[in-house]
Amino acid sequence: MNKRLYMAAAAVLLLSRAGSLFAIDNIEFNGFLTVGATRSDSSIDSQNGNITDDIGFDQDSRVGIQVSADINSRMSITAQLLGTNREDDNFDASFDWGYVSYAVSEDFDVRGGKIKFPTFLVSDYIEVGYAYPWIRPPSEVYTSNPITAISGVDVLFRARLGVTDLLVQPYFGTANDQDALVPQEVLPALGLAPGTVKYENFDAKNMAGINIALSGDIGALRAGYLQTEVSASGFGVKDDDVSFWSVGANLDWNNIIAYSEYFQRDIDGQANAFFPNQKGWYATLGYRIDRFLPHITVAQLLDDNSNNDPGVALEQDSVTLGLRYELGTGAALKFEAQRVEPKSGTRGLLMEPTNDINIYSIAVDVIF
């Protein structure tokens, strides 16, 4: 199969590029769409409670229509809705992100509203399972930051540089009545049972950071920094500092594709309380045979804690084998088989400690 899939993100990330359901004058409907399956062959959860030793399908299964239009020769906006089940038990449809983008110039626009946060390699198609190898992007780095998208503005200007292209995009905002999931160390303070599946509503205010990337036939490059301050009143926790940083690149090249990052997360006052500092990273390798993507990820999940603050640290490593088939045009079938070992002392990221636990999932993606 000669097609890439850093093409096949790109080209989902402007799913415009991808078909489109109709058309009524200039306004685009376009859609993805998961169906997986999981299971566990332990008794322990998964951290959300969404992986267990029964088959189930909360974990991965969603659906998404983004709608985009042109309002006039410099103007757009485009916005998406997400059908999924994470949190709860009621699949429930939301408004994920939605911006105007204005074309200062051919390559520089600036955009407003509520923005998909470029965290890490995928962060801004990381709900379209067809653009990735994975079934879920690795969790040792991707669970590392609770927020998907900020309310406010950021600037892409590209450049060329030779046979790469260069992409610099700061931004500045917030993102409030965020949920994040309670640590299962915290829980006895809020008069909740171990084993208890809790989220929490914070604040992050003051958010700035920049995304610089660079891209050419073969791959990218991407690295980022941001900073902000949170506040979570269920914890007592008032505009303490967080840094966060990542660094990643991609490969697909005569058929071999690789993926790998690396973040960092420094948390200070309260807050480091019940979310600590952590580090992790990971590191895909895969080979495409015609229609088969057989692949290997090795992934790590690790303490930062260097100023001996309070927070207890989730660390664990883990080795995902998987196989990715292509079923045609827009859809591809997927299964894996993952083998996660929490470090000693510790659960990772599971409800309690265990020795290890093998996962199994299989997923169909579909965009249209």
Given for the second form:
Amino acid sequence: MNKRLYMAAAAVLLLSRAGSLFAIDNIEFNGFLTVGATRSDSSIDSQNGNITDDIGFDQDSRVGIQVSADINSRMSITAQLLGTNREDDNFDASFDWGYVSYAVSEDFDVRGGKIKFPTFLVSDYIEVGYAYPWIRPPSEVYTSNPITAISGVDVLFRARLGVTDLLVQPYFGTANDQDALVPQEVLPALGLAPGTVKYENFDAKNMAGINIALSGDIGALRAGYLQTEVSASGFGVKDDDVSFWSVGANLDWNNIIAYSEYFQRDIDGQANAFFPNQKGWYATLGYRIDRFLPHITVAQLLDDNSNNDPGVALEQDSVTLGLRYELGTGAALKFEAQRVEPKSGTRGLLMEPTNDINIYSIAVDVIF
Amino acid sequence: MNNTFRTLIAFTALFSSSVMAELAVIVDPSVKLDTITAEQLQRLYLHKAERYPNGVELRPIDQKSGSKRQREFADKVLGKSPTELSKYWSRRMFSGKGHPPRQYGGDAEVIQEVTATPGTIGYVDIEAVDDSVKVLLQVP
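Show the form predicted in complex with the partner chain, please, because up to now only the form predicted on its own has appeared in this conversation.
Starting with the chain above, the whole complex follows.
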């Protein structure tokens, strides 16, 4: 008994002394972990079935391991393994992304493989809860693009512009076997009961996009555009055009933290019958007081019916009050209370229409 | 009385030197660079654009996170608290945009690595500097 205790203590001591999990010559392992619980006050669940009126851990809990190795002074490989419970009740771990990077020069990298691409400000580290203030980035904006990684290439071009740093990042590739949540409205046509959570496969090809970011000591500005052609045999969708553009900014100045983003999504053809044209935005304001960061977020998802699209509209507003507390270096504890109001008689991002629901969340984010 | 006073002075000196340690930024003497500015050092350590001073490729190394030297360097040169620095690197690293500098445990290990692998740049307490390295910058 005593011996086991000593061994456990020794193991903890060893781990806490190592900066990262291992550092064997050129190979490095780093990880992140979020354990989060959610509960709502309504019998109506979130549309992915993960937030209900019972305490649940599926929405936010996840673990990731990043492996990187230098092949030589110009070439390196990086891969990230991610485990979640999000899409069904079983824990599922897979390579979220992985690529080979080649440094053409100090400010010019070319990457090839499976690349996490930045549709929004925190998209390329969206799984790393420790890196941002919320428990989950505002879903009115962040769930609008289900594709988070492409098989292809991108280029990172950096330059110094006065007191700021410019990043220009064009990318091109495909994304096959992506999972799209089937809208509730489409379930009857597939012979499924309302309330079913069903994911359907789709492919995106000829995906071309660009991410431009200007960052400085007090924050960053970014803009992005992407276009692709989607096909989903389950929906009879073939090569329909999708385009996406977004702008955003964040600020970290004198203890004031702010984030705001806007996006617009246009979908053509048959795909548009299932996935409407949308636009959305959010704004977050927080004020850091020592280890505490209280913050408030207002978000809105709107149907963009400028082209009389046939897609079923999904609209909602939400207000989120949050608190982040730093548990030393590398760990944070977060609380959130969110009021979600589906609008215009739609179900928003819930299972069915309702007046409003409140969602309470708690999470611990760790990096190691 | 005299003794107490002397002890007090000695203690104060010891205390203040341990708090206000001066850091020396060091490279191997073979490195073709004689000085570096605090701003160049910040860009290099944070893996930013145009980070190589006068185009000289350098590999920055760090002291153990949480150590007194590392906190001092992060505060004086990088302008970041330990928490800010760990958030900065979590964003960069997990999005595949660079790794934090490798960490070494103490001045002797930093000097050893700097001289064993020319092109490496590190920082140590100025008291620890010997003839085997070249000082590019003193950080008071």
